[in-house]
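In the block that follows, a single chain appears as structure tokens, in the form predicted on its own.
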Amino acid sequence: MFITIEGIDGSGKSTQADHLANWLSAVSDEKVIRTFEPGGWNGGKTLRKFILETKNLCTMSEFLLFMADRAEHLHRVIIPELLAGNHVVCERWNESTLAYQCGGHGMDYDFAEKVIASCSFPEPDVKIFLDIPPAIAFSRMKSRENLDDKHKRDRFEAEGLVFLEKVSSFYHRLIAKNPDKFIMIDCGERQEHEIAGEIMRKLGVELSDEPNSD
């Protein structure tokens, strides 16, 4: 399976990437390859830095550069493992850039849509989308900030609390279009164990053959 997760910076990503690849491991037969994106194959690391550093980057670079990001991505990591045979958990897929370059940037969402859709990206098999409130997201990253340098924001982390209720917003109206096609998981207040809990069980009820009691 191909499992995407979904979020505004600060909504746990990396956090719940881990517990769900973690538990498909412990219950599933298949190797789990966890990954992300920008960056997620061998040699994305200077691309990453580069889009995620790069001060005064136009937009349309911007996007073009996540694109190109993401075709490698495919090509060196995700097909060849699901062609393997292995689970790939990827934190962030379209939905991140049609929300940060369109809904945070003000890229046309046609055109964005329409170029995302010349480069027949997959559809993955299960969206998890992490819904929490930008200001508590917000005060997430201005906590961790002060822990390291490790923890330093991002260019698109540094933008604010406004940049992150438009991404949100437009993350939102992505998922309005075709709610069947998200798990959505309130994030809010709740304890990390606790988010993860119900992403498990909601992706055993997307994963199981017996009809839903519900």
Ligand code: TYD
Contents of the next structure:
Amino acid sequence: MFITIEGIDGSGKSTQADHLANWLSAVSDEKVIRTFEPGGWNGGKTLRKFILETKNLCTMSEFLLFMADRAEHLHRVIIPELLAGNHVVCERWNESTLAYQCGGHGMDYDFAEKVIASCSFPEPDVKIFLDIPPAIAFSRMKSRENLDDKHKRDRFEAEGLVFLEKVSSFYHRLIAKNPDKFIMIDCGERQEHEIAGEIMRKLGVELSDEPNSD
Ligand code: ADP
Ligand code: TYD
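What does the same protein look like in the form predicted together with ligand TYD, given that the last one was the form predicted on its own?
Now the complete complex, all chains and molecules, led by this one.
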């Protein structure tokens, strides 16, 4: 299975990806691979740093760099792992590009959608969206960045609360177009274990509804 986790910065994607990967490893015989974008492939660190730290990149370059990152990630990690019969849990995928580059940075949606479709990036089997009020995610990011240098804000995070609100409302527009394609999780002020429990329950139901699952 190819499972993606989407949500704004600070929504809890890494935290929930850990819980999900641990649970999947415990309940299935297959290996579970945890990965992320941008940069979740061997050599991807350099591209990640470039995208996240270069000031004044135009939105088109930013978009195309995320596309290049996804193409490498797909061919070097995701396809080989799925072909090997492993599960892949990935933080961020196409919806991140639509929400951030179109919703956040004003890129034309029809254009972005066409390019994504032309790249033939596969649709995940399951897409999880962590829904959280931007103000809560933003305050988490601020406390995280006080921890140490590793958590310094990247240039997207530095755009602030209004940017996160634009990205969040674009995610909601995307989900409203195709609500059945997402497992929507209301995170609010809930504890991480409670959220993880809901994801496992909903994923368990989804899997038992699959006509070919055994
Ligand atoms: P993301 O990967 O979406 O940026 P993280 O998983 O890194 O989010 O979480 C952002 C911050 O919020 C981290 O400091 C994490 O420990 C904390 N966090 C995650 N889930 C919760 C939760 N349910 N309640 C409170 N804090 C949380
Ligand atoms: P990430 O490391 O997932 O940040 P966080 O853990 O804070 O959620 O992603 C880094 C940034 O890259 C994040 O601000 C969102 C942005 N991004 C895009 O703008 N477009 C994309 O297609 C992707 C994959 C990420």
